[in-house]
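First, one chain by itself: the form predicted alone, in structure tokens.
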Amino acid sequence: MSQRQVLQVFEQYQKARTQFVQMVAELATRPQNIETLQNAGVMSLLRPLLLDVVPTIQQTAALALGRLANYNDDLAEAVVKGDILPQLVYSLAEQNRFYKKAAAFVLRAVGKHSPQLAQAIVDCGALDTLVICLEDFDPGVKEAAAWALGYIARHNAELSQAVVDAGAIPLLVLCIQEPEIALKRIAASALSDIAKHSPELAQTVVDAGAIAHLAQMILNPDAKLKRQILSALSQIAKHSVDLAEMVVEAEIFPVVLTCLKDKDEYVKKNASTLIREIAKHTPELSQLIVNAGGVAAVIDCIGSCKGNIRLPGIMMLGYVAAHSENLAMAVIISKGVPQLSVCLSEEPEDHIKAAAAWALGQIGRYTPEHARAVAVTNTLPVLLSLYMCTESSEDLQVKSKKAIKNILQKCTYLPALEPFLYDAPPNILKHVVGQFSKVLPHDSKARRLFVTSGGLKKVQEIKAEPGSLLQEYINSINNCYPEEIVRYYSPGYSDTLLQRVDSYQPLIN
């Protein structure tokens, strides 16, 4: 065989390898091909090509593996069991930028599925190499490495701590200062994934100076970046008063309120979440939000969106109201109650209804004025129907019942209470009757209306245990009226009168 023929054989072999990896990489982009590729044993065929002498074949083989591993955890598991990870980690440190991006993609694709698979990446020493990649001159390599680190960190505190111990945080903070928008997004996302697990991990992000850099980017025009920035600040602020105060001190108010009007629904949601995480800690932080116009802005935001986008805003109003009577009144003044009532009535998801019920209960529990503000929106019958509906989730039933009790125990607005005399179950009814027993002794107009509307008659029909609290309330109501009026509206009184008619002997002249 001549030298030329030998070269031709090698050329054909290289061409065949190139075609093979390119074809597998292409096929792996379509879900319908994945099972066939897996059954054909493609993983074991790709593994030796990671060591190929031709760089483009190495890169394309890594890309194909990444696409396969990205598809499901079985394929990701096959990458781990095929002993492919050590080779990727070795090559990550040695090869060119194209290979580094492809190798980091494989690590990300494997690590995203479960803590166990992410741990396998840590165990093969990948973190140190990925952190080195964060210092690469190529933004694409930095982005791929940051993405992989974030996917590992998001699973739990232990994996997140491993990423921190590898020295990733200061370099991720540098990455959010780079000019490339895509790199900023991924670095902010990774910081969010690290900070979310515990106050200690959030503090490590803060100690690296992340808050100031994140806060400066709240008004960046890129919606996807804003999502990640707001998420990272939320994950820091949620853990403690001190961390929330550090976020506030970065002068995010009133700037963050502009995000509540953003065209992007998830920017709105993440901005609401950030405000919620700050508001929940103390009355002082909630008051700061009120003073900045945050309550009114969140109420407007709830009115402009639907579904889960509303949820953090609904909860934020509940947290603000829960702190104090004055803060609950601030929610009322900003017209939060009608908006929450709309959410309670029109949202199809039980968990959103439950949040609205809880928030309304927090607002109405302080004084008769607070309770009336909720009652006049016709919210109480809706809460009652949700509590009594067998199709409502257990959480929705519990929160509706609690809200009804909170509001009823302070409500002196009788027109809202009266329907409950006819519809409420016994455990709710006693609170309703209790409120009538408090109001009627001091209000002559209300006493008259209670008779003409049929309320007094209904109270006489209630069967209460002798000596029970409910019986005491009924007695208090009855004591507001002359005895003959009470007798007149008692069950069976008309029969008694008819019997007297029957037995009455008229006087005959």
The other form holds:
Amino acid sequence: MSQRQVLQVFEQYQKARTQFVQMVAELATRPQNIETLQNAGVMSLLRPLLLDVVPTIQQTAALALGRLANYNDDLAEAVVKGDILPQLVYSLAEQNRFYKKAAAFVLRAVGKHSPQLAQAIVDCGALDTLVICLEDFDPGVKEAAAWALGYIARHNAELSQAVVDAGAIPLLVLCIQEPEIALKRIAASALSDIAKHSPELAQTVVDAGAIAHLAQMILNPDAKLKRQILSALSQIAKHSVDLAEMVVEAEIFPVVLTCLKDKDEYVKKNASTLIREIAKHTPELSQLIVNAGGVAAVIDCIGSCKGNIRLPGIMMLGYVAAHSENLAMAVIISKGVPQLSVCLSEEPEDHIKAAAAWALGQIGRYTPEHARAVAVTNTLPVLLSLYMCTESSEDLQVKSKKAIKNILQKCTYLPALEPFLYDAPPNILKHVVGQFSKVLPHDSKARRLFVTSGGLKKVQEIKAEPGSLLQEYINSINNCYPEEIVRYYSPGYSDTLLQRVDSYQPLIN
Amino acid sequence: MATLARLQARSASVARQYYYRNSVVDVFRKKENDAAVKIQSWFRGCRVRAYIRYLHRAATVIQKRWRGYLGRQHYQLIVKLAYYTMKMNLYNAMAVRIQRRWRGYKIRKYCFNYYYLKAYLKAVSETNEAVREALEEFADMKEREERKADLEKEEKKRDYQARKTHYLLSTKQIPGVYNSPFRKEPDPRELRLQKAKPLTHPRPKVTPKRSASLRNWLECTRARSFPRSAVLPPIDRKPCQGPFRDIAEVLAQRYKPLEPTLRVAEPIDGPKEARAELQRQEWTRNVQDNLFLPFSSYHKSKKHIPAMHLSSKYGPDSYGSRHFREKNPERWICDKDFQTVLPSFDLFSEYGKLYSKAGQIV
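Having seen the form predicted alone, could you give me the form predicted in complex with its partner chain?
Shown next: the complete complex, the earlier chain at its head.
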């Protein structure tokens, strides 16, 4: 009798604890409750519950903590300051898989906010236990651990180095090879976060043999997995020529182009980023991409999406064209220029416009043929308007000016140049008049056309300082025509004619 | 004497005569002198002119010869130069021809092969076309697959719906809702219902005692997903069931401690802990609690008590730091002072004085 009563007290207490912790965990899912919970001192109450004798309570307490810490960095800091981490780390190694998952969730939630918090986790020695969790049998535990490691490594190179030093990479590479899609996804994202900081870290990832496994999964039907895979590959390839060549060696090339046709926007974006990171290194790599038909695929991809997803593709075209004349020609014959000019005029955001302007400048700067290809798409007036527009950002203005200059200096396609005589500012007018002065002496048809279209008249109206470059160009244009015509088109000629009428003595027979 | 006397007698008249004659001639003297000068100048002029003419003629001859010589030499030079220029022009023209041919050949062959470039660009555009086509096809295939999957899903759903609403099927007596007697044909749904098999009653699910759906709510897939398990773990945990094994063994099996890898098992602050351990041991073993302090500062204030048999004074010796010779002059071997053997070094004797930039002492 008395024994039962005693036990009943305990049972009630246990029930109350369970209920409390469950309610707190439930309340923590809603952002509006967080403040109240915090003010009520939930941290200090949850902490002892982490050490509870009942595993369910422990797990639920950890879960509640994780949700709180996930919410904002103040709470995450409170978790760190409350000395909860060492307990978590200790029990992470010992408890069952549910608890491990919950503890890894807390670590992830704390570590994602700032490098300092992530450093605090590292200082607790959590990395070693997390790495042990990567060896766990349960895929859920592995996933949680990989997730936490990825969030820690994401912040900076030192933290990544710490993760690498803990020996996580070989295990993450093993995780990629697991059958669970979610685990693969998280492991690939962790590898991407590690590789993104420095060439050395990327090299470590490569040394662990990650590329081959990553490259195999490009054709995986899961879109989110593809995103992470492509991002990891591009983070590896971005650092150096060697690494980019390693990525290319994995024979990603015709395969990765299929990702450019994917339904998922981010897959497209990451695939174009990967191609861009590879193309930017050397002319040979760009050539390889061109030969594989990558440029056409990227151009199609640019045409099929909007906004920021286009940006890496646009930059990739610019990088390819920047390497050499022939590659720029390859971009032109892949019909890249019309697509870029569409981007230039359609996109609302300045940075995308700036990238498109830069790419067009890179394409048009080599020979008159290149410049002509750019000019016939009627891009130059758009570039000029972007340059003149006061609302454009400074970067956009600089880039469009540079592009205009690059193209104009090679352009011999006069119909495109002529509008510039009327509405270009003096610093650009100089180049336009210069091009005319170079072309007109050698082309009689153009000379005729130049007069009839009123270009000559406009040139006479330009006020140039004597001795300046502009004046020289104007003189050389004037030298292409008979003096009467030049005089006829000079401003004020009608007045002088009238004066002559006034002063003329009529002949009377 | 007489002559003398005569002469003296005549002297007066001579003087007069002399005066007289001079005064007569004086009138013509100037004129005659001028004439003489004129004659002389004319003569001399003729002579000098003739001489100069002679000299000029001689100079002309010399100059003629010399200039002729120089001119011929210059002419030779011009001819040589012209010949050389002509030759070089020819050579250059020929060299240009050769270079033109060669460079054209080389560029066309190796650097800018127009036909090759053309072929390359053509190949690139062909590849592009092929890639575009292939990708299009790929996308189409994906689309088709997706549509097919969607259709299948839809079909399944409809089937399920039909099975669920199988009771709407018309019987022999009463037409169902989809089989209006006023219509010619029954609704297609009616046909579906005919084909479908009615859904059997779901068996009451056997709920697992402890909810294994902990996974679900750990992943926060649903907002209210807590296992509201009525059954709490027993507090009065009984000893293990069955007498199969030794209890200690079972417990050891159940609560197996973590066996981390060696690297993880080893604490990070190993040396620190080892040091602490050493210190702890020393604390336990120490007999003497006073610290043994290092010499330098501790003994400074203490006075040294010399040994009984020692005669020398204890303390720092000034020899070597302040002087280099015995202080007591009586112990010197020779009674002279030390002398410098080597001459003093100039620069050091001027040490501490001011120097100008040129190295002179100011």
